[in-house]
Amino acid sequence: MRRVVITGLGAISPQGNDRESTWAGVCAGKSGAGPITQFEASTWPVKFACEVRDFKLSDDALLPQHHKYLNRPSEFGLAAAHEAMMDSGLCVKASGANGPIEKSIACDPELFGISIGAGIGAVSPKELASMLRSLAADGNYAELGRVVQEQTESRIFLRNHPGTLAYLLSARWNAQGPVTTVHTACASSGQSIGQAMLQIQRGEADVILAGGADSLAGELLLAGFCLLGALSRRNDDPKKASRPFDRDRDGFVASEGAAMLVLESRDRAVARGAKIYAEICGFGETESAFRITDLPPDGRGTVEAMQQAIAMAGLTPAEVGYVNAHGTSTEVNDRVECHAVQRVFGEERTDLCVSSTKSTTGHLISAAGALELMFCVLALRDQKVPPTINLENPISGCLFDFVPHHEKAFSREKPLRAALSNSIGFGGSNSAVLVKSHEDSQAEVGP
């Protein structure tokens, strides 16, 4: 079977544009949450969230013919996407006759694939009253017709259905293996990255670009998740919000940005001579089947997840150094997930480290998985582990490291061989992802 390595990474998020400013932001502390800007929420129960900000689309990252099928999390993932790939090596300046252009190193294009955690959609409410407006007074269903005819034109349903983005990516970078799109809520861009590691190792594609991309904070979903009491309220102090693992937690905060990794074989990593950030080994996928917004007491599902990847990477429980947890703020997540890691590393492992990445970027739901995936890598590479920040009082029970912020210190430097994303998913989807260091799989095969 063959061996999957990390080659590229890319981010937009409330931390920053790209991957370093968004990495930076997150082991110094920072909160992205501030006071919502996309549209009025002075009647909100909840006016604040984490948004993207100053962010600009960049021609290069995508087909000019596709400008008209773009929503706002397409956009965060095409630029993640291209940073991700330029990061890898695949695609690099070149100076050409007319200033600089873009070189793709040479890939099978039928070995190339994409694997995309997508969210609903982000269709605003005008959009929605402009399609459905002839049913609001008067019923009349035949006017519809009328309606979707004019409406032909601003690719509603194309620019927000899921599938999308992993077209406009696959036709982007000439893509044609095999391309996959998750809707699995917050367990989506985990399980599609999971699945992408399962196709190289295959042989079904030697590449495949893989992770998420989502917006929380426009008018519709927001509503939704305020409906479910999901979401903090701390309007007066929207910085200490989201607070995961601590006793005052109230809910957590919608986000929004994207997140994507270069998948590729070892092998042909190694023949062109990447960089090669981390090696992928380990990744599990199971279903709680208890309910839809809940978690079970005992963390099933969530507990088989993680099992399965320690098991799938070969390795013990003890050599995993850092858990990024789902760690949501809510308190049944926080709960529920803080019992399942002890299940799965034991109740006494003081030097495990298990942060919550989003006490800092808030929840990007279906790109929440990569994101905290790309945050593991990054650990690796820098040998240091993210905060927790707004932890004052910590849950009890559990005796874990769950790097809190002091008042001079964030981010943690540890020694780290391995490192585990785990992300819980509304209906029960969850999924855990896990990365090694790659000169650790160097000194286990050699070059």
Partner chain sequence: MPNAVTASAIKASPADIEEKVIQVIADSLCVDSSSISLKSNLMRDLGAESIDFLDIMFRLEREFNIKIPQREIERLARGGLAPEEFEVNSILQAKGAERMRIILPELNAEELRAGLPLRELPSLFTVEVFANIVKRKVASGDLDTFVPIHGDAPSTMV
Given for the second form:
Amino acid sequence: MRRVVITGLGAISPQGNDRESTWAGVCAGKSGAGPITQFEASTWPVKFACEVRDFKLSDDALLPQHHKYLNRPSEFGLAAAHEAMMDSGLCVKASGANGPIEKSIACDPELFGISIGAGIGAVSPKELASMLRSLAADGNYAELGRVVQEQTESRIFLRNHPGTLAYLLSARWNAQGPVTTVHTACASSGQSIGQAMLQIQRGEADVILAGGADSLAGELLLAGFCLLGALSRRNDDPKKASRPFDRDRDGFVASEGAAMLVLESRDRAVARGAKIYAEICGFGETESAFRITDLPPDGRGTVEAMQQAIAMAGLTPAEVGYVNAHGTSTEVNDRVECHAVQRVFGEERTDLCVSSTKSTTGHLISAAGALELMFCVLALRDQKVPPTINLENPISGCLFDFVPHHEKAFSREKPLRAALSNSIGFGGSNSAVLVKSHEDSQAEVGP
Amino acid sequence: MPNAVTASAIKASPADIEEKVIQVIADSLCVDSSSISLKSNLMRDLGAESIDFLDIMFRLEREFNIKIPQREIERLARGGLAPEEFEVNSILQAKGAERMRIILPELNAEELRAGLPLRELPSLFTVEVFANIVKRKVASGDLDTFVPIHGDAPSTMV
Amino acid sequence: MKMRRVAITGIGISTAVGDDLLTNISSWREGRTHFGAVAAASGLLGTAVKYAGECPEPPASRLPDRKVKKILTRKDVIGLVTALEAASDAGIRPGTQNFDPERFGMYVGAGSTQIKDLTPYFPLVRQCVQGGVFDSLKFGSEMMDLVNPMVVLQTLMNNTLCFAAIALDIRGVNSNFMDFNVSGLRAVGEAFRSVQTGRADLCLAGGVASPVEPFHVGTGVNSGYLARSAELSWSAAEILRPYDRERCGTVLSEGAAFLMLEDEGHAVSRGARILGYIDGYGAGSDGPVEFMHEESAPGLSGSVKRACREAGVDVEGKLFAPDLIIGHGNGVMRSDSVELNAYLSTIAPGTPLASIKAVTGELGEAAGVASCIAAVDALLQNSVPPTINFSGNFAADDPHAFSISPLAQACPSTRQALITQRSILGISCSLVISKS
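Alternate state requested, the form predicted in complex with its partner chain (shown: the form predicted alone):
The next block holds the full complex; its first chain is the one shown before.
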């Protein structure tokens, strides 16, 4: 079974439009929440979210003819992928008349794949209204197709479909191997990355660009989650609203962004002298099979996913130093997840760091798993873990270290060697992905 | 906005209201209305889960032209109490239980006591709780007024 | 890692001719088209599309729980019922299994939402968009009163997976793919991998699509992908013409198809009936190839090679020689061309090639899985299903190398079938199924 490592990282988040500013912001405990700016939300039941700011997609990130297929999440995904690919060293540059140009990717296209956790992608209210406007006032549905055919650009279908981003990436980077789109709500990119790891282990690809992209900041999706009562209503203090594991948590904070990781066969990475961030070696994947929205109170599904990931990595729970929790800041998730972590790691693990970066980033839904795994990788690189902010009254009965308020550094005597990222999906899919230090990396890795 | 319909226009007797509430719950949970009584417990007898509470509230609002805002029970229940008087680590305290009994007198007083985990509150709800919420909202006259003994299902979403 | 042999032990399918397996199979054997005039309720009056495949309403008695109808859209009801049928066909029924649920997985290829699924938003959206401007303040102040809170749950795109897992107590490996119309075949391929490598002992796998609705059809017509059946003189039985010179586009159909995949040892020990084996799987992408303007399909040829190599398909020179191909053949001009050329570089000339899409329509996420079922039948019958409407005339530049016929083709000995499906954005999956 081949070993798999991570050789490139890229991110777009409310903390910043690249990997390092995202990481710095999260470690500094900077909340990305604020009043919604993408539309007028002062009358909305929830008036705030975490939004990506000052973002502009560079032309390098996609093929010129593909601008017509873009929506907000796919722009984030393309940008994060571009950063990750540039970071990986796989792009072979040649000298052009006006300086270096990217020539090709140092990988056989047939062994280069894409694996994306993609967001729901809803049409905008304006698009929907323009489809509906020509209907009679009684909403006679019978001729809606004619209206769409006559008045709607065909590309709107592709623009709003979860599967389009993977195609845009395969086209931009000429990936002719397995190209996959996963949508299992919050578990999407945890699964897309874990499944990519398995594909490389099995030899179906040598390199896979894997990650996720999402945006809940669109009107119809945000409305949907408001209606479910799943979002925090702390309108008077958005930066305090996402408070995973805290007594006063009241729901999650919608967010947006993307994270992309370059997964590569270890032998190949070592042979080309790539900088290696970490080894990815554990993946657990389960279905809760319980209820539509309620979680099994005993943490079933989540427990097994973590146990599978740790076992696959050939480790024991004692060897894992950090868990990046799903930690959405809802009453149910955080309570059940604490219980699940205790069942896996034991109640006495006071040294186990368990933080939820959703306290700063908010919930990126389909991109959450990827972004949070990236934080696990950077935690290994920098030997420090990001905090859970807003933790003023933690859930009692859990003795692990929630890393409240401030980042925590590991010492040389007791380094962080393995970290695990949890995702507990709406609809029952759970994923847990484990990364560990790559001891014999060839090159120095640094920010 | 629901149309501004006054209570007098509804002219629904308590018995009418009860019958309609039973029908709404039957439709929402896809069970036979003949299998539902006022004492039926939604979760334990009728198989409801937390998402069904949201749906039932929405349907009741439409049926009776009333508003039952999300989380109002909680806000009501906690009003004026220090957080730790209401609950500690999501376990209902004595003063919290007392307050809940005032707000929702239909709930089983034996079960609604200190020591009850908050998340188990929905499991105490019977059809009668919903019927009485509707009756009080309808009887208040001004349907938009927030009346202290009204409320809604606790939010238990992931 | 010890690779285990993966058997097919159950089948479920729902199409316009209903959910009886034999009815579906005989429609392919005999070349009887499923689709007819679109129902008025589907919202396609006045479009360029007159024909489509639409499933009969799934009976409420087949639902595991009456409440699911409140939450599930039409697509997911069809998907759920079909998935349960495949499990039942394999002898797996809720509450009666005696194996570890963590060893039971599920993979789904899911189609995207219909415009009708957004109905809860319609009245308010219409009120709030005036003159092309969206009044978000009005929307925000009224949405809690006017929009049903269930709408997000109804439109979750992993609902078939979620509900089937609850009904069958599936707790193992799982995923939900959304790569357009290759997703169902991908689900079967990934399920194959999971059982093969020991991550699961059983896996339910398949796809569901419900595209006969205004958004899919309206946009599909404009791209040129769909045959403009309301404007052409072809009848419903003639309109979808895979590989034929006169082909004019595809016909969308609604449906679902699921297989139960199982470790051979596990199947034998519980006395399950084995319908066939999956012995090879490959996936590939065309990269920068443009929808409706493709010049080649390297992802398809790559996936064919990988699947055939893994399955140990006979080789003639440098080309693979499966006994038959159930191909993609969706009747779209460029798509069929690049497909035939992809086979030219990978498959021995003379290999029988068939597409059942002339009969079923393009079932989208369920298509490749339906083709797998047709392949299982073809292997057992030693007969390749007809590609109806193939006149014998190829389009200019299309290779003539393969044996395509509007009649069933007898195959003296069948051992292995190749199944292919290629998405509108050039992502392909190929599977090799061996006779049981």
